[in-house]
Each structure stands twice: as structure tokens, then as C-alpha cells.
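The chain below stands alone and is given as C-alpha cells, in the form predicted alone.
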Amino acid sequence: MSRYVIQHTPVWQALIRHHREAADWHMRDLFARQPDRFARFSLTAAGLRLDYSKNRINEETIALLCQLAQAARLPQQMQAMRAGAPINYSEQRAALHVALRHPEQEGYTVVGQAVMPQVHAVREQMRVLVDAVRAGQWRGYGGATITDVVNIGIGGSDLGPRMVVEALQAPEAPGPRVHFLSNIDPEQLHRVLSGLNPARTLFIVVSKSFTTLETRLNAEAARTWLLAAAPDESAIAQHFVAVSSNLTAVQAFGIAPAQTFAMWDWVGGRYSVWSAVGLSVALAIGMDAFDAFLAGGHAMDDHFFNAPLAENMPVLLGLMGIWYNTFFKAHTHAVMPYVHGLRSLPAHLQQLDMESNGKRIGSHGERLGFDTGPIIWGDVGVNVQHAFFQLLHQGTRLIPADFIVCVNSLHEHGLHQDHLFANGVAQTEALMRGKTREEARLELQQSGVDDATAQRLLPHKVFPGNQPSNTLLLDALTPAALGALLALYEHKVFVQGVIWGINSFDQWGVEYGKQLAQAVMAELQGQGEGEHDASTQGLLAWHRQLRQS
């Protein structure tokens, strides 16, 4: 349904009026009037606890936002996704990544064809490889076991697997070391390959088309590196596997069909870590733990498809984002995991959210007249408290934020985990409460400073507060908890796309710069000269001068 239509519904206009009232609310007052806000505005799903009470909302806000979701036909679109309908309408494809984590042999179809047998066949193929490598049965060309795995991919073939491996692989755990090669900067290539033993390294080349420029260049470089040490090209079969749908290109590279894992056009790259794209994850943590990761995602799917809108965790997160981005004009959203293992989560969510919903064109080709996808950013706590939190506490912008906190650590050390938890929760309280002028004055008086100094410092000690946040509470960073967390954010992005009336599953904007890069590359190789603006011409001339010096 076009967002142009939703913009002119009565509930949209009601939300505009409601926002005029809510803009003057301070959350301190909301908590004073409703001491039970946590009970009113929190819920549990798939092992996660969401506290959304520290938002500029009341029951009317939630009711109106749920009416907006109904007007946008969100429940119908959720069921269309589940039915394998082509909800990626610009490419006429389903968006059925939920099938990848479904435990049963049936339940999902695309264009009338059952897909679960294919999904489970690839999952079993993964298990055979993972078990062989981790048990030392898969050998390199010299007969040695595999100690290192290099994942070669970019975008969704890199960010998701990289983040999950960082989150779940403990340094002392059994299994190969996993490395990631994505950028075509030769410095990254050098750093990844330096120190690796070709005879004990397995490469996973992840590319649906097997023609992606960055992945192809890095795969060819890895192939050259291997063959410089291996006795002959037959070693490729022992050191390369592929995740792709282009069997012809994979075989031309030297990888056998038996060592190629299927991909499907109904799974977008940024939603693909649940498939064989997550092979590096399975090698790092083992197939049983990977299955637990899938089970966590499936538990969140089950909640998403069955819970009422007002009690639906992904729906509520999505509605909160629309409330701030579209009505409050808060154009950025911060994500702060107070979990070291989730340090790459903001980068993964940047792609998931901004590549999905960073669009201005609605479902009927119309230019949208309102703000859609926010800028996603963030970093790991408590580091961020000593970096950009100054702006959150005393800056001029409204910045909604998600805090992700674990109660328990898998590696307890003294009081570290309690301090970490205390800092995360305290920051949400500080952002909500702020510090009034009277509180700041009393604090200065109690510190013993003289009156003149107190007057001088007083304006700098005031915190406006009223910065909204959601807190996602995990018991511990287990595979199941991480699976639920990632599925939660996937569904949140889908909810927002439906309500804004955009297609969250294509990414035409990614291609334009790549097309121009091919033309520029041809010029750098002396194959003619194109027409460019003065800036680009100047940069090309400077490049030629420095390369020739």
C-alpha cells in the first residue's frame, strides 16, 4: 500500500495532532503520573525483555500507532511474507528469510513450490562440512588439518557472519580461527593472509552471482596466494568452497558442485546469515550452536506472526521508530550494545536498516513527502560514554536510542558484569530524567564550591533529559538470544517499510556508484576518457600524476 495513501488517512492526521500535545511532555512527569510504567510498557518474547517505558508515549500513543499499522495493512503484509508472496515487488520476489530458520520440513512455499526440503538439504550439507573440518577430517593439500577459515564476501555476505562470529566464538573454544575479507583495499588482503599457512587454510567464497567485483577480486587473489604454495591446481578443491547460485562460474573457478552451497533469490543478502552464508559462523561455533541460533530466530518469528500488534515486540519497536523519525523529525537512531561481543552489531544494523528503508519512492513510484529510514549509528558501551554521550546528554538533537544489556556474562570476572549492567541501565535513566537547575544548584552547594563558582558552573551542570530509549535485556549472549535479537530487528525494519509504503527488500541505490566505478577504472587503465565534472577530472589527473611518480 502506498505511503501517499497512509499519509492522508484519519489516523495519520490524528497522530499529527497527538504529536503536538506529546511534544511538550517530559518523561519525568510521565513516570510521576504512572509509577507502574514499566509494567505497562514492557514485554517478553523469545527470551528477550523489552522495556519501552522510557519513551514519550502513553496508552493513546500506542493505540494510535497500532491503528496506523492497521491502516497500512501491516497484518496482511505479515501474512503475505509468511505465504511466500512477492512482497519484494520491484524484483517480483518473495522475501522468505524466515524459512531459513524454520525447524520443520514443511511450512513455507514460494510460487506454490515447497522450499523447506531445499533449506534442510543445504543445512545438512553444512553439517557434513562443519563436522569434518572441526573434527580434523578435512585436510589440506599437505595432509594437515584446517586451522583457519577465511570468509570472502561483502555486504550481507560479510557483515552478518562477521558480527555473529565475533559475538559467539570464544577464543578458547575448539574450532578454526575465522577471518573476514571484504574490502578491495590491498591492505586488508595483506593483513588477512599474513601469518596464515596455505596448507591449513579454507576459503569460503560467498556471492550469489559469483560476479560481485569485490568478492571476485579477493577470491582470485586468494587463489593466486594458495597456488603459489600448493603443488598444483587440484589443491583448490581442498581449500575452497562456495556459497552461490551460479554453478557455472563456481566450476570455472575450480570449485566442485559438491562443495557449492545453494542460495535462493527469495533471500536478500542482508537477511542471509541464517543460510549457508553463515557457514563461517557454523565452522566457528559448531553446527549444534548454529542450530540454536536458528531456533532463537524462529522463536521471534513465531512471536511476530502471532502476537497482537500492541503486544508484538518487533511491531512496537518499529512503531516507536516511526513515532520519532516521521513525527518528531528525529533523523538518527543510536544503537548501544553494552556487550563486547556485539561490538559489530551497529554496523550490521546500518546495512539492514539503511539499505532496506533508505528510500524516497513509494510502492506506486511516487515521491514520498515525509521522512523514512533513519541514520543508524552507535558503538559498544561503556566506551561510548567517554565518546559521543556528551552530545546525547547536553546536545541540541533528539536522538532515540536502543540499549542492549546482558544480565549475565559467559565469562564472569569479579564485579565487571554488574558494573557493566549498572552503567547501561543508569545511562537510560540519566537520558530520561536529566538534571534540573535546582538539582544542579544543590549538587554544587553540597560539593563545597563558593557561590561565585557555583553560579558560573550552574548552566553547564544542567541536563535537559527527555531523551527516549528502549532497553533490550538478555539473560546472556547465547546463540539463541542472538538469533532472537537479529530476527527482532529484521522484523522491525519490515514493519517500518510497510507503514512508510516502501519496498524494504530491494537496493537499487547500491548499484549506481559501482557502474560509474567501472567506467573510471577503464580510464585508469588507459581505455579512453569519459566526460566528468571538474572535481572528478581533477582527482583522476592527480591520481595519474602520483601513480607515475
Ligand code: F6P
Given for the second form:
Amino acid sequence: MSRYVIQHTPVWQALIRHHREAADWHMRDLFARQPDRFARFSLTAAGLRLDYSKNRINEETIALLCQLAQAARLPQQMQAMRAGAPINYSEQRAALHVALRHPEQEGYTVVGQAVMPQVHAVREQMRVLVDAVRAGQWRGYGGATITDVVNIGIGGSDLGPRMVVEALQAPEAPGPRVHFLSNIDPEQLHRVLSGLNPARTLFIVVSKSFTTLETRLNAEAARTWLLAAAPDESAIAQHFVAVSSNLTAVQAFGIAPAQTFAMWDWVGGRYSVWSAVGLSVALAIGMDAFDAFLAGGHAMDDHFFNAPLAENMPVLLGLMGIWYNTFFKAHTHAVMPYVHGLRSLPAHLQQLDMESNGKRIGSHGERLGFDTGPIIWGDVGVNVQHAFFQLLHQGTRLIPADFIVCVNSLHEHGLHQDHLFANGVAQTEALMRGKTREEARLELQQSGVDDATAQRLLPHKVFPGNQPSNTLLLDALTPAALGALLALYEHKVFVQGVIWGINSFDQWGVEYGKQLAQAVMAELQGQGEGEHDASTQGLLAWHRQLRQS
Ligand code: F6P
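Right, the form predicted alone is done, so what does the form predicted in complex with the ligand look like?
Next comes the full complex, this chain leading.
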């Protein structure tokens, strides 16, 4: 196979030349010259609407970026994903999270083996547990019904389910309260467990590997807490279930196979909320709503696999990102959901994007000569406007952003929802248009300040604008809409990984810190002294001084 280096393709060079022109464009002028710009650069898919007209692009940009995607063999890689090929090549694994939301009994295989029967069997197993808990038929020791569920997991075994539960569980709806225990900070353990009644609490230990230290420590602490109240060890069967691909380790921990929900090595942790990793979601919202969430994801998959590149929502979002990140050298990408339910979406996307594409080595082991995964950050609107938006409006950096807005709220209250929408959309307009010197001068004159003051204030009142944004518009935050939105971002990340020529599905970088933490921990426990730099040594010495035994 010849070595593919995207940087050496003619279309990459063409994009560099095109970028030199585009760097001088102002989006105000693009809109003025092209009144039908919205119609040209917006589309609908899987119930979501995307307006990407407020970007520093024209038709040529899109055509060139689509050629880049072709040069990177994106269509072939999409087929490889679908075929269950080992696209996670450093671990020789498929990345087949799309199978988890596939409705039919067949359609996906891994190494010639059909996976849909296993996927559906686990979904049925989930349904039995979810229905029993929600109907009050699943009982804790002493015969009490379950009122609280604690999801014990970290990373992909926490962020996805936590975000979806926050988004979709209405406080007044029936179903258990769901809590999340991820960190090994004893404070979190204390806060989650205090106030819970052991007789009415169900723990879900979620760990694909079942070797993750944080999760194991928390699961052990939960077991100790339960057994301090329960009559005997038989209570574990009523209060603990596990989700894992390491069934042997689950059994060794003391959770029986009947209480264990399988997942597979062809699903990455950050892509796993669609599997039994989403059990806390299903318990919170019910299995029918969980099915609707899967259906939304599947509708986006259908679109992704079938739409032409230039009309393909995940592809276009991915290409916009490549345009800014690699050619404009924007280092970050902001995500601003103007939807309270999506307040944890930026954290989920941080893991999804940064753990997937935070890579510097290409598929042949070569060091890539361009920037890859951006720093993902953001928070919920309108709060963001009163927090960090100043920097977007008048700072020195180019910061592309996604705005996510809903037209309707599931809990209407006066004009709240319209104000929320108005603010989100107005920000995209302000960021795009900016405020010229002339506009600022006129405003100052009209405000009645004297000329000298106006002159002094003028530079501070100018907004450069030209900050790009995508607006994703949802009718309302329903399970199906959220499913489509998450699948959209998953595919966007994949598209970018393919174009940069990296493996989006491994995460070797997180291992090193874990190894060193074990060595430091051994020292804290007085088991020898390791060789450290002066800073680490100093910190350990401070720890010895301050640690209360
Ligand atoms: O942080 C590294 C990581 O491997 C993530 O990719 C994963 O989501 C998380 O740890 C938890 O892993 P597990 O589900 O195996 O406990």
C-alpha cells in the first residue's frame, strides 16, 4: 500500500492557496454579495437543521474540502466502518457503535460474525431490568422498591450517560433518581451516598475493561456501604448490576452473570452510551424513550452513510472544523448549547473529540506536520454571554463555535424560551457582523456623549466580527433529537480523523499518567522511593508533612 500523506495531495495545496484568499474575506461582505446564502449553506437531516452559512466559506471552499475528503478516501473509510473492518488499527478492532442503534436483526458483522443478535439480546435484558425497576417489581433487601440508581463509572462510562440523563429525565416524571459516581475523590463518594437508603439503591458498575482503578475502588466502597446495612452478602444480587466486556473480572468482583450486561471490544467507551452503558438512561426515562434515542442516532447514521458528501451534515461539520483548525490554525472549537438540558454536552464532546483526535501520529507511524484535534470547550447559553463571550467578541483569537438552539421547550414558561432562542441567534449574528467603526461612532453620537469622549471610547466600541459559527436547530430536546445530535458529533469526529489520517479509536495517551500514579501511590504507602524530578519530589515531601494519619 502506498503511503498516504494528505499534506502532499494537490487538493491540500489548492486549499492552502484558497485559504490565502479567504483569510481576507469578511462574512458581512459574503452575505451582502450572496442574498441566498442561507439557502445555499443550510440543510436538514434526521430531524436536525444546520445553518452553516455564517462561516468563512464559499462554494469553492466546500468543493475543495469535499475533494480533500475524497482524497482521504472518506467514502471508503465510511464503508470500512460499516463493514466492521478493524479501522481501530492499532488495537485491531472494529468501531461499530452504529450497530448499537441499528433497529434490525441483521446488518452488521465483525470478523464475519453477526453482531445484531447479541446487541438485541442485551437490549432485551435491559428492558426486563428497566421495566421491573420502574414498575416497582425489582426489590432490594427487605422487599423495598428501588428509588435511587447510582452509576459507577468514569470517562465514557460516565460522561455520556450523565449528559443524556440530565438532558432527558424530567424531574416530575416517574422513575428512579439517578446519581453518578466517577471520581476517586472521597468527597464525591460521601456526597453521592449520603442521603441514600441502601435498601432502595441500585448500583450499576459500568466499566468496559473492569480494570479501571477509580471504578473498582468506588464499586468496592459501595459494596462495603451496602453490606454495612444489609443482612448478608445475598443483597449484592439485588443491589448490584454490571456493564462490561470483561465478564470474568465482573464475576470475580461478585456480580453474577445474570446481573451482567455485555458490551464488546468493537465499541469504544466514548461511543458506548447506546449500549447497556446507557442503562442509567433507560432506567431514568424508560425503555421506550431509550429506543427513541437510539432511533434518532440511527436516523443520523442512515443520513451519514447515504447522503453525498456536499449534502452530508456530519461531513460538512467535520470539513468546517478542518478548514479552521488546519488551514486557519484556530486552536479551539467552542460548543454553546442554549439548552439547559445540554449543559454537560461540552464535557461529553471534550472526551469524544479530544480522546479521539488528540493524536499526532499518522497511520504509518509518521509525525503529522499539521494541527489535528482542536481543544473543545464551551458551556450553556445564555450564561456564557455573561462569562467568557467578551473574548469571542473583542479578543484576538479566531474561535469557531457551534450554537445549539431549540425552538420549543418541554416546559414552556412565559416568554423564556423565545428569549433564550433570541439570545442564541443574536450572538451568532453579532459574532458574524461585528460592529464597524462607523456604526460605533454613530451609536456614540446618538448617545449624546461629547466629541472628545466619543473619540476616546470609539476603539473600545468596535467589534471586528467575522467569528464563524454553525447553528444546530432542534424542534425540542426530545430523545430522538438528542440521539441524532450525538450521532452527528460522533461522525463529525470520525470524518476529521479520516482526513487527518489518524486513528480516532485508540487512546494510548491516557495510559502513561495511570502508570506513574501507581508508582507514586506505592510511595505514599511507604513502599520504597522512586526516582522523580525535583518538583514531584517536593510535592511528595509536602504530602508527608501535611497528611493526617
Ligand atoms: O480514560 C481512558 C478510558 O479508557 C476511556 O477511554 C474510558 O471511557 C474510560 O477510561 C473508562 O474505561 P472503562 O469503561 O474500561 O472503565
